[in-house]
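We begin with a single chain expressed as structure tokens, specifically the form predicted alone.
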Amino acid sequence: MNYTLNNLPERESKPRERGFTMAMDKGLSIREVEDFLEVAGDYVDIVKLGWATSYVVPNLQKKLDVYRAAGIPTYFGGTLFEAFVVRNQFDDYRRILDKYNMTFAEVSDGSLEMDHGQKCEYIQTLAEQVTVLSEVGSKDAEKIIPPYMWIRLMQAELDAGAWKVIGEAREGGNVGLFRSTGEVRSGLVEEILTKIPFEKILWEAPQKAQQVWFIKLLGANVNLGNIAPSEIIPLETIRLGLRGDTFSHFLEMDNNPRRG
């Protein structure tokens, strides 16, 4: 940090596993990653190639090398594991893995009806070979899953063998774990965290007011994902206390250990 400032929640060291902040990548040059790493880098601790960007995007393995230079492991969204999947192509996948050194992988069934029975085995095959986080609801505003089956979905998930389980909301934070409108589903959050551990999950929360939400909630060490590379730096001040949504909410924090 440039200066010193008393009594700001304390942050966990990287790698962490918790207050972990994944950043959604949707098509970077290589030069808007290295701008971003310049500045943002010390607060990302992973990427996401968002959905099946890796097909289509340029110098892929270039850009890949950039994110790992800088010591910061990236992975393929979700949907290029369905895409694979639906394709009958599963061998294909892992082999695009090992192909650019992949060491996470991202199990997902948002876009596509899988029997959960096989994404578990999915999950689990993937364990052997890199570090699975899997992800829990559905891209289709209208598909509404109740809480307890939120539960568990993700407790098997975990059981599986997947490292964390990712909240769904997709790019535009109005789905799944949020109403159309973006707001938070907090009875859902609420019911969940009574099962889950919460440095287990990681809620995608792509709108500032989601992140403000859920940093008063569970403090400056909640994982937070699908962020955009520009939004980084304004996040970090967020779980810092540093920015008015959040200024008097840590001066005013008790010791609560569920949260900091």
Given for the second form:
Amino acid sequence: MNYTLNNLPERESKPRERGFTMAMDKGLSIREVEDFLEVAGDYVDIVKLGWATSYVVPNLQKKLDVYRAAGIPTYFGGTLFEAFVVRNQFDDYRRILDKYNMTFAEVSDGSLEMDHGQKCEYIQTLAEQVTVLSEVGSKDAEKIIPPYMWIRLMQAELDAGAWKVIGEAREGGNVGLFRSTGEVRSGLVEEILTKIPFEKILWEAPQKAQQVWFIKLLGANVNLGNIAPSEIIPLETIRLGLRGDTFSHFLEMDNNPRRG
Amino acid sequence: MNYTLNNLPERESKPRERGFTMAMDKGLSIREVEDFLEVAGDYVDIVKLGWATSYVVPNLQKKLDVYRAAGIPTYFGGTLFEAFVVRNQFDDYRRILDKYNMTFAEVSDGSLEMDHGQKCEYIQTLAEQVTVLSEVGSKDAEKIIPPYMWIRLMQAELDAGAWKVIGEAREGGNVGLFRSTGEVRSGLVEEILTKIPFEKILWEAPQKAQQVWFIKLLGANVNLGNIAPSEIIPLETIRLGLRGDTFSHFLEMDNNPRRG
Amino acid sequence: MNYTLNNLPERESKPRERGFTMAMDKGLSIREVEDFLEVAGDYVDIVKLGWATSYVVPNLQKKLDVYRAAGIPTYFGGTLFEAFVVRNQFDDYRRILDKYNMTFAEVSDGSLEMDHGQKCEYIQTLAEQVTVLSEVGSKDAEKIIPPYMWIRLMQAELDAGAWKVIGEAREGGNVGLFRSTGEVRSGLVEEILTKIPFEKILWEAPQKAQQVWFIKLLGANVNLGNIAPSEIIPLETIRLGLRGDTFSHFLEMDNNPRRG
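What about the form predicted together with another copy of the chain, after the form predicted alone?
Let's see the whole complex now, leading with the same chain.
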């Protein structure tokens, strides 16, 4: 840090199991990736190439190289997995993970109907090849999954070999964990946390108010994802109580967040 | 493309008469233009220097050179044309198009009252010098033009020599084709399409939900404009059914969009 | 300018006491700063490193050097001042201003409760070291300060040695001067202007509609702040009546804005 401020919440350091941040790259140029890493490299733990953008970007291999050289792992968004599966090209998908030397992959069913046993088999199969993040929640705002079912799905996916489970929100933060207004389904989150360990969950929370809500509930070291590259520094200040939104929160807690 | 996915909608290739994408540059630096072209050069067909930003940016000539070297045509936003006309400086405007070797120009009346015969004369005059895009629709949210009048204006402007007609939306996507909430005036669009050929229209659609609406209605190869540089890659995935919003749409249509 | 348009509102030139623009840098890379200055260097008068982002960015010294070389002064956001004060580290704060050769500083109380006499003492003390901008208004949307009190606080802070007073809005533009919807508290602004000189106030106005509102009320040369780097060029066109929003305003006024 550039100077000393007393009594800040303690942050985990890399490699982090808790308090990690997943950023979303939806088509950065090589220089933009370098700029992003110059500023936020210490604060970002993993980068998702959003949905199937990796299919169309012309700089894929070079971009993966730049992230790799900086020690930041990457993975393709779950929609790409689904796009292969829906076309009966799962084996092609596995070959592509190998071709690009991917060490992580996401398994999701946000855009299609998939038998949950089948989904868990995909997790199991891919877990032999890479570290798997699996995602629960639909991209369709109309499909509401009740809390007990979120818990059941998350637990089954962890049991099948997922490293962490992701709570769906999309780039917009208006489905899955959130109402269409962006408001957190707080009862849902609280209920999930009674059963699934805090550090096993990666909450997608692209909007500032959502990040603030999670940090106030769970402390500086909650896992958050779908963060825009330009919002990584702002998020880090929120985690540290150095932005208006959480300024008094950590002071009042005497630097002792509930689970942070 | 970086790998093979079966059964995607077919996309037109450059130079495109259909399925083309107009991006808006509202003040990019030279490096930002280069970064934009590195990533999106294959997917963007024309770039508008938004409204009269070309008056104030200090890097105009150099920027035009960079776009030209990449084979991407550019044009000045219609508000610049209007700013010259309202000051009785139309001849100056023509000289400036020459000075900068512009091959396209926009004729609009979004910010002033102009007799429509006069507007068509401007189109006719400029069409001898450059390729003309003309725009219908007011920037004033209060001015509602009924559908039959949109059609009459569009047809007259095409007859006067406009290459394509643009449906107004502004950078925000909250006037003209859209309600102030951003919702599409769907009846208006449907009625326009009964009379004006699909490929003659460029729909300004800066918001994702608007792009999705047009692509679902008109297929992968609808002409869309006012796209932010960072949204060109996301738009291309929506066109291809590779983002959640259109994921099932093209699958269900058996790759056969209504007019795409 | 790149060409001649007649009858534009006159803009102050640098160094400006009126019509100046404060931009917010919330974590730009060095190249992004260079790009920003290439495009907007002539139009931006001062840059705020938003809230306490200067604590976490890894490129602080180098970034300050780049701004300095371009002749653009910078200052740390008021939340950083508050973060030091609330920890009884005010002397450390003063040392940090020296360490980084800062010539400006902000004194605010947006995130904590501070006796106003105490705040004015901080202003007085810091004014011996740097040029002070002081800020009135809470970051808490629930805390409504009545107009007579805004005036009293602003006057006292100017008397204590503040160079200008800032009207609070945050990055979002939804507190302080504005309702949670972003709408201007117009009665508040009008009342403040009956007592505090126009050129002593810097209005935070991050949203376009807010900028338009102030420019229509106060002319091209109103002081505006919390402008995103990519919005400096658009703002300049609004000041000049070269965007739809103010296009007719300056024409109708015969280039004679109320106080611009």
